[in-house]
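What follows is one chain in structure tokens, specifically the form predicted on its own.
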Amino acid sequence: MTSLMKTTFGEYIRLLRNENELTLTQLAAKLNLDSANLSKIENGKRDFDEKRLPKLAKIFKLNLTELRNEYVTDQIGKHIYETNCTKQLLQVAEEKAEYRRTLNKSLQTQ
């Protein structure tokens, strides 16, 4: 179902939960969370623990890679928002990411 949504990851979890007709308490139990923490996650007051992604993917029968992409894009977006990054800074960050990819490739070929 994922398509790199423009919602927060918590809102995405709520959407999945509602589409699957699960209560907050039911989903929290499946994730080994208490419902108060899941509520905070859905409302953007707490981050979802990345270690729980495989369990979330299994519960909703989602592709783990796509779900992880949703999670990562949300984390990046949150960091950009919190640090008030300019487009220029984002461009430099992308250039640094590309440089790291190049370094990684050269290390793998040695």
Given for the second form:
Protein chains: 2
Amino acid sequence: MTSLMKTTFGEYIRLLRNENELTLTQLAAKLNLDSANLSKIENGKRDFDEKRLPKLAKIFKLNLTELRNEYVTDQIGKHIYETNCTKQLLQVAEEKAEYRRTLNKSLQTQ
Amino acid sequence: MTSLMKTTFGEYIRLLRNENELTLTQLAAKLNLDSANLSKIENGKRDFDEKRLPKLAKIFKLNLTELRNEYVTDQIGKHIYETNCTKQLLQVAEEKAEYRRTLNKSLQTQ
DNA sequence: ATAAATTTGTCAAAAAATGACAAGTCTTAT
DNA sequence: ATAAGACTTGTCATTTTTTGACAAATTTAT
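What does the same protein look like in the form predicted together with another copy of the chain, given that the last one was the form predicted on its own?
Let us now look at the entire complex, which starts with that chain.
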């Protein structure tokens, strides 16, 4: 795993866009998206739609798996933030995820 | 913090309901809910609606804050599970949550 | 001052979550 | 065996949320 950004996904997109010297309008077009809405995404006022990740990866020649990690950690980070979930509670959440995994495993054996 | 359940929230409700010897119909009525839908909630086929947490706490005389912790950890656990988020990535997610907190702080000072 | 780039507001359309109800299964008591 | 109660499943209309689209600001650079 390469180091992931400690920024929001929106800020990350803006970073990529600036590095590649694209305007909102230009990038939005490549993403099949309205430039006004891309602006909102970059400013954290809307979410980037997961189904556009492959397109985004292609545009900036990024590894899709890593980009998805960037996305997933942003989404969960947002969830943690919005619910005021402490580290202690996050530990519990992780255990519950583990529990769901075992539930799923036992389903598959049957 | 008292120990939280390593079960889904639906299973937890079922536990509470059984301990108190209520039928689905009885509990559903108290929750202003259709018994069929409560069944789905207990079986993990629908989500419990957060706005009913106060009612649920009252019915079973539970501490609302702890119940909310139970709920939040279930939701985030589900999110972790559904996105196949590893422990390593979860650590990144937590850092991003922290980043959002600092963003918010600096917004408030201005 | 002008033009391009970005931001913000609004609203209709699409998608997802919820409520409601009918019909089914399973269990238990008679 | 069957009737009654408890629970499950499927479906669909309604509500809520998310998204797409466009107009109208505001900001930035020249």
